[in-house]
Amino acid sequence: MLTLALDIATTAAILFIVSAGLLIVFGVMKIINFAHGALITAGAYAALVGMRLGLPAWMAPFLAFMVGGLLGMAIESVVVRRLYRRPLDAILATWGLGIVLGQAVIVGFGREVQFVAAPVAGTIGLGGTDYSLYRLLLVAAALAIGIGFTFVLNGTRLGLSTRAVILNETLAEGLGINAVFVRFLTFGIGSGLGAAAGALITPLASVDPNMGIPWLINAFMLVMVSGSALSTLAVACLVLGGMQVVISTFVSPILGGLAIAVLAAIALRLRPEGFARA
């Protein structure tokens, strides 16, 4: 039972790390960045490049964040900025950009599956059970991301400006807040976080040009259920991720892989606006 509990906790942490950047963009812009899967892939390849260059493994998420942030800022300024009032077009545009980024990865790195070593290896004994130390560290990473962004939103000028834009963009601009810059910076941060997530999950999976797609699907469903609140996202990751682990363990890994999408669809049928409180 302890192993099952640890699997649920670490799976929820991984899902939160992957989904947080997507939720941050959705919370401010009210659009889904469907290039998020490609940014996850870009972060994984940034970690691969860092390993080949001999950089310390712990630097991979930071390198990926910079790569993803720059890509995100370019995407926002060139494409998304013109589509704020056309969310469906923005979804289609970011989906197309995701395909373009995926093809660029294939051109640069090929289609073969590659691997990146974890910055820490081995297991740790907990209650008589040996468990992956790296997976446990991802729980700490998820907590750091959640606490960090909560502080930014509630304790900094950028956070206050962002919340003002979320609540009423017209009023925020009337108070002198540069909504365009807030959106630009938020999109860059969300994209950077998506790429950093790719670098963090890479040691647990193979690296290939399509690795971000399954993560995008789960992240999308979790964000739709969560609305625009990080706290609700954390709960959704724990509940739906926990159900995924339980179904995969006791029923079928194939059905477990579908659990988040199916359960999220049911939840959205019951409450289409999501479960975040206004």
Second form
Amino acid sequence: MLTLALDIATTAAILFIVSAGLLIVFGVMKIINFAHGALITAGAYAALVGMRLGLPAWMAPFLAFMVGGLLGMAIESVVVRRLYRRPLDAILATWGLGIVLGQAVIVGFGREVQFVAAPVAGTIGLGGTDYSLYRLLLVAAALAIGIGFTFVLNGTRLGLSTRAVILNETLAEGLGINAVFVRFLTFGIGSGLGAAAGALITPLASVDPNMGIPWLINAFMLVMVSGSALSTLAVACLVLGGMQVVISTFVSPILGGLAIAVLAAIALRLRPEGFARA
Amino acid sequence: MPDLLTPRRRIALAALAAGLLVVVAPWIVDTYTASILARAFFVAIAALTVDVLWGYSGVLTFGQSAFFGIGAYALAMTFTHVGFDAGGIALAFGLAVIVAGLVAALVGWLSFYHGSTPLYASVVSLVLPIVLVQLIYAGGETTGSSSGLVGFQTFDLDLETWFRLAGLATVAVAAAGYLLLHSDAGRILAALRDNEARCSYIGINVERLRLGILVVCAIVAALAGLGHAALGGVAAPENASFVFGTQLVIMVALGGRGTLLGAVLGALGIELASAYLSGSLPFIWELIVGIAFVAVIVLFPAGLIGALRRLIPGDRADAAPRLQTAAPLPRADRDMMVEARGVTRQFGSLAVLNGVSFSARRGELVSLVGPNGAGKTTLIRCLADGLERTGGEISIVGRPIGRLPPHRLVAFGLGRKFQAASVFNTLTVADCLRIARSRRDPMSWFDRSPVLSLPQAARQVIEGGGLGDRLGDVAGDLSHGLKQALELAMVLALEPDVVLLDEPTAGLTRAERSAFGAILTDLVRREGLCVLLVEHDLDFVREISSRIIVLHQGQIALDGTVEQVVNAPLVHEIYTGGHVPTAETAS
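Form predicted alone done; form predicted in complex with its partner chain now:
Full complex below, order starting with the chain above.
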């Protein structure tokens, strides 16, 4: 029972880490970044490179954040900037960029599956069961991301500008806020978060050029259900991630793997506006 | 001799030429190329369905691969487990059609509902192949799991025959699609893409139409998948995957969306090039496709065909149809046109309308006035859409509207003109009007009619408003005033008993405005229409109204003749705010 609760908490944390960047971009720009999956992959490979260079393992997510952030800013300024008025085309163009990024990774690193070591190994005894220390660490990472961004949005000048752009972009521009710059930065940060997520999850799984796609789909569905608030994203990750764990454990792992996508689609059918105001 | 080359003859000639090419090609190209192209033809048919859904009707779908996979697995599973005989063949076809149709109906029901967004349909189309592939993985022996089904007995045809079969099927699907989509009725798909709300308020059941299109496209894609599996002797999870679904979209985007020909060229080109190049340039090739795809989406959204069209300008405009006056419908012999009792609209705890009751009769022109936020537009919305209000009863021409959606209320005799001119931007003026007439004059799925029948009133607006000689022009290119006139003519083409107009004169010049006023008063007097008008310009209201209703803070503050309202002190208080103590504190 305790293991199940820990599984749910850590799964939700992982989902939150993976989705947060996508949600931030969607919240501010109303654009779905389908390159998010490839950015997760890029982050994982950044962690791999960091390990090969002999950098300490705790630096991997930060290195990945830098790589992803730079990639994101390049993507925003070259492609996404031209597509704000064509949201469906923005999905397609970012998906195409994801393909480009994925193929570039293959050219650079090959197709084979590789592994990255976790910064902390082993298990910890909790109430009679042993549980992976690294998975628990990810809960802390998720909390740090959630609290950090809530602070940035509510406590800084950049956050104020961002919220102004979310609420009313035209008015914000009229008040002298550089909406173009806010979007540029947001896309960079969202992309950086995606890559950092890739670096954070690699010790749990292997690294391969297509690893980002399943994560992208779950993150996309979670963001669709959540609307544009980090708090609702946390709830969605707990509820849908929880369902995934429960169904995987008691029914079948295959159905569990589908739980998020199917349940989110049904939830959206019943409540099209999402759960942002629930 | 442009008269000899009607669009239908042109497409027939093109299809004939393409068919001939397909028949001759196996003698010219080498065996390897022929085998690649034979398979690519089936992929091209699936790409055609993506183009119909995305390019024509505006629903971006990643899920057509799922139907392709259903067809492939219907054949592979039947031939593996039931056997390859006459019964097995019939069963394979039957399963492909029925399963694809049922799944499409389910997906359509999920995707398309009153108020659904195009993005949601894309979400569902993304989930479908993912679910299907997981089911295939979980199917064990039945589906062959991750390695798919191979080694079953299948049709023993030589490559040349397969090539011609698949090629002719592609030409037939493309030509039939072209005829259907460019017929009068086929323009409705473009209308759906341009402006779904306008379609509902013309009386088209948008959800059912979209569902129907999806079912047809699903069945065609499933048959393509069946052909692909029969030719290759294999059904693999990749055939149904989300990645293949996105590849179909890429093919259509590169070739040119909304052209059909672009889908075929995109599919054949990519399949052929990747067969040749993925050997010599294994990963670079996909990198190139990715870069080309991004570049096309950003820089040339119309794709290859669109770029070619821009280089070779030609006269593609259809001849504008001749106008005719439709025989007038017998009017309902009721006097009471609109009755609202206690209509309430709440958003959470905020009541935008609070117990609004009024009625309007035949031959009345009732203006709804009031300050911003009084609830005027909300009231119009509640009258035109049974799902909008949260309380109260409304009857239109004596029939209670219940919770009926807008397209059903059109049949009650209701027409609604939106605040911003709402027309079909990529269609011609004539097509806009013809679609508006679709409830009265069923449109052909095979042909374009040389005449356009309009009721007298709509014809007057068209000819009097300066649109008479612009029937062949694209509606999106019209000036603001002409768009407003076109939308009004579209509403009148429905031959409504009740017309709702939301600020129809906003943004019009003074001359356009008085012309508009004259048309309205004429309609009311001669045709006995009942017009409800939301308007800010009190002078205009005073000139044309037979009665004025003043809304204030979600309630009816006054309901009376022009004199009664214009001279009422309450109106001055509401508008200037100065004399009412509560209003002062409120502002």
